[in-house]
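Below sits a lone chain in structure tokens, taken as the form predicted on its own.
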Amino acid sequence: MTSLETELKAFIIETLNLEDVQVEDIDSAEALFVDGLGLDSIDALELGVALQKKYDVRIDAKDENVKTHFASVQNLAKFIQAEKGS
């Protein structure tokens, strides 16, 4: 697990007020939505806005890759790293 993944897990917990979830409870490869962590579309919107502010990344809802980027903590970390590298 990378430090960015650990940071993202804490950020997700804080942003979405997931009171009963600890960083260790989230598997980096686990699905964030429906199965896995069980987030919903409202959580996705809230998380997307917060990620754009914190990491200064551009998330285009019309981009067909958005679902892939938000599939797991691992994918989010890869997306943020790719955006920062460009």
Given for the second form:
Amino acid sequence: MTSLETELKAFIIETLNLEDVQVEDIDSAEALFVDGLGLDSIDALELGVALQKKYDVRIDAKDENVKTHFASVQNLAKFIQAEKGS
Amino acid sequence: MSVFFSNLNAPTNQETPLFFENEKVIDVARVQTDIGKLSSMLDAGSRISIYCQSTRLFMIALAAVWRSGSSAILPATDRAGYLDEIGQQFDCHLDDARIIELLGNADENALNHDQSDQIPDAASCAAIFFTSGSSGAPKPITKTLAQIEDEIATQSPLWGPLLKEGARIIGLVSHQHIYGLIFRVIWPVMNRQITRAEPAPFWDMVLSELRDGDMLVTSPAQLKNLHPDLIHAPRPAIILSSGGPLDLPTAKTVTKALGVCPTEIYGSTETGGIAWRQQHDENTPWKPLPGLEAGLNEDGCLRVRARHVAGDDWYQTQDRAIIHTDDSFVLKGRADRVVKIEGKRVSLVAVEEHLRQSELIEDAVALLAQDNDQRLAVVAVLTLKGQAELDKRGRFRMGRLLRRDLARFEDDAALPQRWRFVEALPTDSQGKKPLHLLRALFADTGNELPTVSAQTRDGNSVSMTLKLNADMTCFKGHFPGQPILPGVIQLHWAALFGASAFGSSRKVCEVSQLKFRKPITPADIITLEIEYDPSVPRLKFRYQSDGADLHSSGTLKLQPQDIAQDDVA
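The form predicted in complex with its partner chain is what I want next, because the block you gave corresponds to the form predicted on its own; please supply it.
Shown next: the complete complex, the earlier chain at its head.
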């Protein structure tokens, strides 16, 4: 697990005020939405705004790939690294 | 002029029975003598709080306080913490033991035997009740005996004719609240009826004594507990229910079991009775009490005017209503049960109704956990199926599952963020669900405290069942793969739960007789017993599980309250 992934997990927990969830409860490859962690569209919205603020990444809601980027912590980490690298 | 006091004083009434206690009957004369004795020992112009188990002693104290020219403070409970909270509001406190002691000390000779000139003015006899304000802090509400007598005069023509000679009043509700006080204490004297000397909070007590034609004074929470398959029960003449709305299925069950449909009285401590109904279907409207005027403000909230409510002034309620042409009305939920989230109006009642439709949820309350929260919180009781789902998913994922379900009906703004799953919704002694108790469930942000699934308290000892779960913060890393409850947490919980039960200090200054016999694991269902000795002060605690297995025990010496508070500040 990369340190960015751990950082993202803590960030998700803090941003969404997820009571009862610890960093170690979230699997990096686990789906963040619906069947996995169980986040929903409202969480996605809040998370999107917070990510743009903290990591200075552009999230375009019309982008077909947004769904993929947000699918798991792993994907989110890759997305952020790619955005920063570019 | 007070009908209550003149009836107590009237020579012709002295042999009239006023209380019954088992087979014993106590007449007006005996009560009147005790009132005279007690009032001769009380100071005029003071504020005296009264909390009694016995309704007879309560009536004696209340009448004595009024006759001595003082005001009565009526706390809703006698929990030490609660009395401390309202402590600035009174000068001295009377409970059963103190009243018996004072009556025993009374000097018969000093008693003024001619009591006829000692009828106080009903308008100057004040009783101060406390309701929980939105912050949970007790809010004082003053009622005068004149208002109470006016209300009884309004209601007597409705229920009086149903009660035949010899009908008795059996109260399940406490006399410490306005409703119990009206029907169990003042009404019996005004209408010359005999009333049970103590409340009978349990149905088996009630049913063993109930006779045809009696009057029952109950609440919706109590009616809900009536056994549905009751047969051959005596038929009361009237079953009063107040303190909250009665649900239709319960109204039907009670009608079947006791042969009479409960008469609900709608009102509040502030207003007294406003309207009544016997619920036969879901559209049964409320009928205003005789002489009461009802109207709506521009927000559609009911306002009422009656002598016993606010004299010539209108009283504005927060209850939304629709008034029919015949003046009867239906209630549409409280206006404060609509909250604004992200600028959108969200009906908490609607959210709760939708949650209850889920096969996972038995009952639920939606709320804002803090005044300015921008997301809803929910306290829910799960069905067996829901419980199984919770065990599988954990609290957070369970909340999200329910939220997805709710998203079918509700706008995003109404979807709850925080969830608490409990065995039963927290209620006070009147069966109400005060906001501050619900909010307290959200006060701890971490998963730090166990769920209290049952609690019984007897004087200075309390026994509570605690449910733990492996997700709790205290099991993290203690120890990896082999979670056991740390000893220091056991001490902390004993002090914390002791403080919430007894209002004792949370500051421990000495630990002694500490024994750890057997580790506590997340799977254990634990009984925590705490005994409080306020004279030291100290708490003795024991953690046990099924089969009376002792896990640990010890004694916590506490810092006296005032020092502890300085420390906190």
